[in-house]
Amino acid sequence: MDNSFPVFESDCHSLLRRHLTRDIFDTLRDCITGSGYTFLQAIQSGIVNQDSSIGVYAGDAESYQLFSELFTPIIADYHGFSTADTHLSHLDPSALKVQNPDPENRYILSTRIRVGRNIDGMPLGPAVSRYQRRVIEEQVVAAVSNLTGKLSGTYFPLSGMDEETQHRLIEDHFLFKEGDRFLDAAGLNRDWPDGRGIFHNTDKTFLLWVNEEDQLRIISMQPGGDIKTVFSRLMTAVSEIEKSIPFLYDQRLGYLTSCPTNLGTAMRASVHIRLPKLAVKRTEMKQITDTYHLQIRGIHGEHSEDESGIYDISNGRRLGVTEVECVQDMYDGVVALIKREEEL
């Protein structure tokens, strides 16, 4: 894009939109990071795509502080986090107040919890090199092979895939592809697919993706509505990665993200739900969603439609939040949903 102030469509109503004046655009316009990342990157994602909600990426964790003017009100509107305010985190299973909401299998198809995170001294996705994106796999490769029991796997590089894995990687659900473009435009699809690629345990509960949208994403996952055991998986993988790999965290804004929605706990806990009467009751399900903290999405994502009443619910709260009340939104929201849809 060009040194001027950007041009917005009157139907965007992007943040980036809501607090980009020209005032601290003329004063960030020419701000370059220590690694490169310039202020013109951060925002190009937002100005190309128009329909974004946020439309910034952080490029390194020295983003959020020069380019502060813009990010803070950002991140202030989005999560409801003062400069004020400052994030705790919380990763012990044994706190959750939860059981199965659904133990006879009627409603829950599957459970699914994942946690992005960074590797502490390299720059985030937008703005890393070819050469430190494969020093980052690396690095992920020797951690999880020292994985033992139910979380030992195997690693499948995306570069040079033979089809029968490819095939075996979409079919089980797992493969992530080049193609988002809100990723593209950020920069974080350069040099695809080097550098980049998937481990799964054997039992296919825990996947790790390697540098998608950020350089980690930590996924527990089982059918079922089994919460807690999802969690804990989680958060023993989280603890043998970490032996290995420094992590990076800010101690105001929690784990640092490219994306700021994903800051703080960086966390998505979701489940895939069939609400086949609530389905016709949209406003009614989304009072309960709100009163929540809850994301409503269809089953294949962000920006998906919802299939024949399945919903993918997820806590909408991350930032200011712990990540032990991250999962619990989610199953008290959950079993508030499948109460009144038993009651319809």
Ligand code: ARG
The other form holds:
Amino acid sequence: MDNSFPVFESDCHSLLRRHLTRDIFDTLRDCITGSGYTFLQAIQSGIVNQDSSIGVYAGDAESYQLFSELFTPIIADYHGFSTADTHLSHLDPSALKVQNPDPENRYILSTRIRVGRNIDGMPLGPAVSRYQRRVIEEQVVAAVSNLTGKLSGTYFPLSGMDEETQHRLIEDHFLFKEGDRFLDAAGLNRDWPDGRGIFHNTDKTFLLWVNEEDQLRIISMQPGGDIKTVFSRLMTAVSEIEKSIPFLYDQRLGYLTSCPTNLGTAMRASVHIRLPKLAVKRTEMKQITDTYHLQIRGIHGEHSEDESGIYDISNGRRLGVTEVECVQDMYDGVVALIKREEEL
Ligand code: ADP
Ligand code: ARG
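Just the form predicted on its own so far, so send over the form predicted in complex with arginine (ARG).
So here's everything in the complex, that chain up top.
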């Protein structure tokens, strides 16, 4: 790995580029955490991928402290979260003021809410060893095997999964893709597919990804717009799993994740929604999504393009807001989008 100050291309607009001064680089260049994760590894993804929006990954909880001269301004910039702020968690579905925004199923195809979680006492994915990754997999599989009723299901390791099944699960929006170049450069795809897998219940409304970007991605989803049911199911699953797995949580930053964009709630609550009229008025659509702090993605996951007027609309705020507020943002924004779509 090169030890000199990184070269950034003129069209690189990452937060890494914005906040990495020569002074910070010189101070942190030789820093290494207790799990052996170096500062150069933390910034590698943003150097290899000059189109990164952020460009850094943490290898463990300590990265957020040891590399804080760079991570803290990046977190402040991305989340609007200053060193004086403290994250608060609120996981109670009864506090949510939502109804199904589309009871006749005219716009919303499906609703999905996920949280990222990592295990206390383990390094994060970029620094985890092959052995530790397998231990994590075993721990998670043991935890989900205790689930009963509608949450009970089966674990499918990625190793040995036939290509057809893997492809179908990805196409149907249930499974993560393979070979993400941002994760690749961060060391998150080492030993692929060893230790990775997916658990799901029979009707695929509750799913869990193991050892992808975060050690656990806990997911609740179903067709239509019944946001409250999706959130309630997720919260039940999370508290059940937490009975046997201690999650990595920081008093100030909330749930710790490998990518700083997911800190805090580590939650992304989304709908896949058809908005054909707003699709041709993208500026107006963007005004609404900005008002409600929402993010627009394509329906094949992050970095995918929108398809025939169908969008993935989700909360953009994750840190310094509670889980209930994340879902409330998404709900309020979706109500506003549907209202405008109907007016047009
Ligand atoms: P994340 O897991 O961080 O939310 P992605 O944006 O890559 O990351 O989404 C992962 C998968 O979940 C993709 O296949 C995506 O299409 C699917 N997905 C996201 N939101 C929904 C939704 N509301 N309904 C159905 N599938 C969804
Ligand atoms: N590292 C990538 C970038 O900086 C992705 C950031 C957010 N996405 C994520 N999956 N963590 O653009």
